[in-house]
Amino acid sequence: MTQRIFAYIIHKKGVVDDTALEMVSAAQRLGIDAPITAVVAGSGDELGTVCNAMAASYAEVWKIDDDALAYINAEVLRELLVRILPTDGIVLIPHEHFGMDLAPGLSVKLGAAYLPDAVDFEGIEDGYLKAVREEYSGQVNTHVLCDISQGAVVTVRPGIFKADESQALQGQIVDKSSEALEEGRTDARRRYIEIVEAEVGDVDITKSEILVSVGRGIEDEDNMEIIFDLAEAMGGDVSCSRPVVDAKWLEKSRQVGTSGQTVKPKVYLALGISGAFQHLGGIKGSPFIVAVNKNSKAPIFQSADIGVVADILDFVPELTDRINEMKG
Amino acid sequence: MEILVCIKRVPDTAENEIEVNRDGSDIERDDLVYSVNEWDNYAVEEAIQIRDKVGGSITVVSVGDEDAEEVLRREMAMGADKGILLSDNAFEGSDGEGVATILKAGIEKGNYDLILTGAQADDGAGQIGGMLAAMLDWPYASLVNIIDIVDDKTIKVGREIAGGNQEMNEMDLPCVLSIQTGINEPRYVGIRGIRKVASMEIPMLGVKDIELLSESVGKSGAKVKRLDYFVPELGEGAEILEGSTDEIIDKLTELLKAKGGIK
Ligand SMILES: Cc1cc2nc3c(=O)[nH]c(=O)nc-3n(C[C@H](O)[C@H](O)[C@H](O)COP(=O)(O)OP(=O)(O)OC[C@H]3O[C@@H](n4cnc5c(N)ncnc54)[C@H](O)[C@@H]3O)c2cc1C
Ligand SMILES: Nc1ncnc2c1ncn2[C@@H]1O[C@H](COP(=O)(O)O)[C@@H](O)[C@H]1O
């Protein structure tokens, strides 16, 4: 038989994520000629409506609906899933915030194999998934193979799948509750208390049209000077990677990425930022992307429209004076 | 509270260009400059935090071999109080689950209220953490950034979300939670205080000292095996510029003229 797959939808309010589409096309990549179903949980009639909006894409839809799902711990629901998902399914999910949260622990419960932010899969054989993954923050890839025999929990990163939106499917939505909750809920040992949203800063980035953003490769907060008279020059403002707010030199407002801000300039100037997909996913409508980086071999420059190879602490200061110049 | 602390030694990307060698077998380790993996000293340092406020003490371990011993003792500098490193020919090759059950079974010799590990390291997996709390059934949660400590039954974290965002979360004792950067701001270590903690004896176990049974570890045990390195085929990427850096900043400053990038 067949194995079955599933992909774990995120949704939030009502509105599911992009990465839902995306792993229709994670899914047709696998090379296993099987329907796939989506697994929606959550709660009352935003559920419904996600669970509506899926069965276009999805074959099957499995909705999970508890209460105690109006806001999902992933401990609770890791708990249900184990209910209700086959033994030996391949099981994909979003690798994010919450993706990150789940997976790892629901591959041990089902005794599955755990393969973790795949970038690409190139199919079968003998029982294996063959996939592709990153390592050493997108400098080197690796082609891995995952024992699929017993079942496997596969994260997928966020962005590199495709959407596929070309699915016109009437799929039928299962409910999945009382087979998932009939044994009752194990009491959390985690429990959620509330959301506290991101502090509001100084200057509202996702509303700049030119970002001068900065990374690790400032090496110092006393360098940070040349970034703003950068940024001043080209009138823009200064954004960051996550190192520059971990060590304090901006504010958590400035960082751009999964865990900070999603921006839309026109353009954004990556200076001595390596290319993380984390901090690429807070990149959005297609800028005029220039980066700077002494490494040749950096991963920006595959998302980058131009690209220097130099030392910022040397460049940036040049450029600044002959943008000043040209102002007169 | 007694809190283990789980480290990884891993090549410093700052310090290297990462390159695969001549047959794709392993990347190029000939001169490679080893560190902490960089999640690892914040969730060392907070564990430093707590043991200062609380009580208790701190132990640090590694899955490595004798290299890594390296590491163990530079968070005993900054800290902590032991190291154990679990060393076996028989770990080798071992994936993330291997890597989780050998800890698991190093942590049973133990008696830990708190486990702390970072949120990812080189492979940039972030399953290890996840995956012994299950394994354990300890209750777990990821992408730590605040920690505070309720009482020795009970703490509070606030998980870092979507934006920024923070989603807060009481847990109970024991548990493992998994640490993201920026918590804190890890101290700086010294010569002086490697010194301090040269002569520490940092126990090495083996599959017989922890007692392992398990046939998940080591390369048979591997669901997940590691085929080769191998450098991205470059898709269209970035137009490189070339030239003096007059000539470069002449094209440069024509082309953020034209796109709008200078006002
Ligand atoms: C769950 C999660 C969420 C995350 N969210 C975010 C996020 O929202 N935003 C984010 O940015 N990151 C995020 N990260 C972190 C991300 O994975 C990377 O660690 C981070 O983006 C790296 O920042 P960087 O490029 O500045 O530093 P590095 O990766 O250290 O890169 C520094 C770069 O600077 C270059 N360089 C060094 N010196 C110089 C010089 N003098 N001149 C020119 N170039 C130089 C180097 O060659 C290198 O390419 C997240 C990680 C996790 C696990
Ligand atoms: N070999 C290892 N020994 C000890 N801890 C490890 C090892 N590998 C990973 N970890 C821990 O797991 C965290 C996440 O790593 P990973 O799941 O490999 O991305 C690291 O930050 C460490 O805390």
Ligand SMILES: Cc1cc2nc3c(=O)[nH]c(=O)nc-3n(C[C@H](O)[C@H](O)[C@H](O)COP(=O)(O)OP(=O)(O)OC[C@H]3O[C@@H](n4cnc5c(N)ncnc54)[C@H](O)[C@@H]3O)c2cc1C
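Residue numbers count along the first chain shown, from 1. Since we're looking at a predicted model, the values are computed, not measured. Only the largest set of C-alpha atoms that superpose within 1.5 Å between the two forms is called the rigid core. Compared with the form predicted alone:
- After superposition on the rigid core, the Cα of H97 moves by less than 2 Å between these two forms.
- After superposition on the rigid core, displacement of the C-alpha of T49 between these two forms stays below 2 Å.
- Relative to the superposed rigid core, Y268 undergoes a CA displacement of at least 2 Å between these two forms.
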Contents of the next structure:
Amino acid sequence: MTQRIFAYIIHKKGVVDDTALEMVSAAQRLGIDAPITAVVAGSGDELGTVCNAMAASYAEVWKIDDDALAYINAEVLRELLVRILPTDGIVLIPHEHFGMDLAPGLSVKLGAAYLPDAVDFEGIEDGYLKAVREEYSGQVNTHVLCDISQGAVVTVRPGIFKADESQALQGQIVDKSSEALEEGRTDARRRYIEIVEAEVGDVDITKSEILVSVGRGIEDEDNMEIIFDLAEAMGGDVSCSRPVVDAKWLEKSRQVGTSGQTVKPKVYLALGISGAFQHLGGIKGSPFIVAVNKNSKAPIFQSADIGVVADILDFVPELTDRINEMKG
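Can you switch from the form predicted together with this ligand and show the form predicted alone instead?
Nothing else is written out below except the one chain.
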């Protein structure tokens, strides 16, 4: 019997996260000839909007609708999912802050294998899922064999798989609320209090269509001027990776990454940025990525559309001059 594949869908205020369509592509890489089921939890009209959107991309959509899920608590959701998911299923969850909270405990309660932060799959052999993970901040790829005979919970790194935007299906929406809630809600030891929005500085990089992002390769604060010159020439804004903020060369509001801002530009220049997953996790929407780094083995090149091996201190002023020449 073919194992079923499930993908947990993250959404906010009726807007589906970019990872929802990435999970479709990730599931297709598993090498299992089976339809993919989306699992969506939430409440009210917003949940209905999300389910309808997902039905265009998934063969089936399971929804759990309850007022208590207006703000989803992973501790509660784990108990609800255990009541509806088969024990031998393969569950894909985005490897972001909520997914990292949800997945480990879910695997324990299902008695399933747990595989975190997968960046690729190479099919199944003799009952083992062959997966790829990155170690040492992306400097090394490791190949992992995961026993899926008793099911598996797998977190998938956001932004690695290209979103499947074909939306060629007319999936069935199945209400699993009664089954998930039949034993009542689960008492949680933690509760939602409020959302504290991140501070917005003089520039809101979450709204920028062109970002010129700089990392530790800039070497010195005095060199930041060339980055601002390039951003001005391109009509974009300056952002950065964490080392630049830690050095206090730019304010925290300009940091891209899992501990900074989530951005969705059309064009993203990564200058002197190694490309650790903490940084790439803050880039959504499949922008056109140009990476410039003097380390030819920098992980950023695996995610870039164009990669240039060069010292940014030499390359950036030259690029700025060329752009200004073209603009006349």
